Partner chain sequence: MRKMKYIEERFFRVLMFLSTCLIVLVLFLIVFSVLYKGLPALSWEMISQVPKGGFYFGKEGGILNAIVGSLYLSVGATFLAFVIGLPVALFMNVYLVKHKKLLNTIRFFLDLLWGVPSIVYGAFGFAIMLFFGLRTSLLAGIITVSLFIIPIIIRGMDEVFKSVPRGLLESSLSLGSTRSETSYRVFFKQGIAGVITALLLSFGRAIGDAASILFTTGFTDHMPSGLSQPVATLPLSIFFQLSSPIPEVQDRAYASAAVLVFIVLIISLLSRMFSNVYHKNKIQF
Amino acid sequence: MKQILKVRQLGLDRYLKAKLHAGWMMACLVLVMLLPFILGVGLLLKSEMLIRDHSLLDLIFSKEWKPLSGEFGFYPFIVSSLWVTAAALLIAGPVCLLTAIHLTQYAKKYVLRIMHPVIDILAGIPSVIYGVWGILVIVPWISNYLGPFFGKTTSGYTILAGAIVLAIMIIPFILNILIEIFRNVPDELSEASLALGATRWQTIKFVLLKKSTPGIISTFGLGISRAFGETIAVLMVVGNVAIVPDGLFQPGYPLPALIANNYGEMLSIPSYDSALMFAALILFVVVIVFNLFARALIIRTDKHN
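Three-dimensional structure of the chain by itself (the form predicted in complex with its partner chain):
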């Protein structure tokens, strides 16, 4: 009855068009919403063979990586990933915090106008270019200067090189969110603190940073998840040796690099294929978990205020 009324009102042509559009929009939305689940389930199905034959603990904590004899220990790769990610965050975190405070609290407006395109371009540079730059600049620098300075002989293709390149790649990502967070802290809060006789810096330390702590933590969480999955740039400078690294000046072999480097060979051995899909699954799960944690934190603090 309602439909007939609608058709009368709009004319059949417009009515059908409206229905069609709405249907298409709905279909697209459903498809996109299902995507994360399809991704997860797809990867799980593909790595099922590996999980069936090996215990999960074995896979994660075994150091033996011999695909040809069916031994798949992901430990060296996981540890490499952790090293690279942690070091990258240690570099990028402070730089981003300091810059974001400078830009939102001290800098004049024109500085922000300069920095915006800089951040945008930095975010837009493809990862393979970062890799090229790493090989051109960072790797020789570590091999010729930084390594000898710390008394190490190294080719330069190290965890540290990966971490530096990665840090620069996640800087625009983290910086943008931090600037947004600091901007959202009302000026009146700083004014209140200043009026009580606090200096500018005390206000930043005790009020601005305190107020933004949950936001900063979740931003770093998002930064970690971004860094964890970065592939090509890291792969190009990190050395790719499947040992458990125990220092920044050692080569490493992070999970994404493992997947990327072996895509050609894996088809010949089914369990190898399955192992690489398992690596992708680990990445997927880690990224989802960090995202969930970060966003849950933001939502929780939003509710509090």
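What you see is a predicted model, and the numbers here were worked out from it, not measured in a lab. We call the rigid core the largest set of C-alpha positions that still match within 1.5 Å between the two forms. Residue numbers count along the first chain shown, from 1. Compared with the form predicted on its own:
Neither of F290 and G252 shares a rigid part with the other in the motion between these two forms, based on the superposition that better accommodates each C-alpha.
Two rigid parts move between these two forms, and the turn of the smaller against the larger, rounded to whole degrees, is 16°.
Can you give me the structure for the form predicted on its own, which would complement the form predicted in complex with its partner chain we have just seen?
Since only the chain itself is given, any partners or molecules it might have are not part of what comes next.
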């Protein structure tokens, strides 16, 4: 009888422990799922004053930024953010994709073992170091050489400088993920393609890349989100002039730089504080839209594959 009670007690203890573990894991899952909603609601509430006093269309599409006069046009900052992000991805995307293909398909194994710590070091360098490097190297190079080569007179503090620095910053982030995606493609698929007479490049093009398309889309979606919100390094080299840029050799003023430059000293002005929170809300919404678009593209690609 005692043995039966002991067994029952052990069974009850295991059941309670299982329920407890399942409960706190579910609580953590719910918290993670609620975090974006909590962040969005918080930013919306902090932006309420500005949204209440101004038309949403005027805030987004107006070019006038005169906070002390009550004019809050975010169009120059949104366009600058898009310029810097798009240019950075155009620079970093091909470099990361071709490097990942070479490291996983052509290079010797020891090359990948050497490159992994190099990529980790690049990813771990503080963003302010990239910013200082941009000021010392990229800005003078654009001002003295690249600008005059294209017939442009510029100080070097431009959209292009921000894009180059940002591209170098996101390369290790994108490259690391792409390497893991390509390494997880089954070797049997490539071997079957080669056995049928396909060349190495044909195998990469029609097997590796096709199989990895959802992962590649997801990686570049994450890269865009990461690039769009980068602050310090871009702030140091992009010029921070509130105009609508019409080219890579124009200065810009991305949304993260606007927040970083003004948040703190302008907290005493309620309308200015609300405007900076609205800038953060725009960033938040853009990143969510990018991620949802990437997710929809991944689902569509999976169906076609």
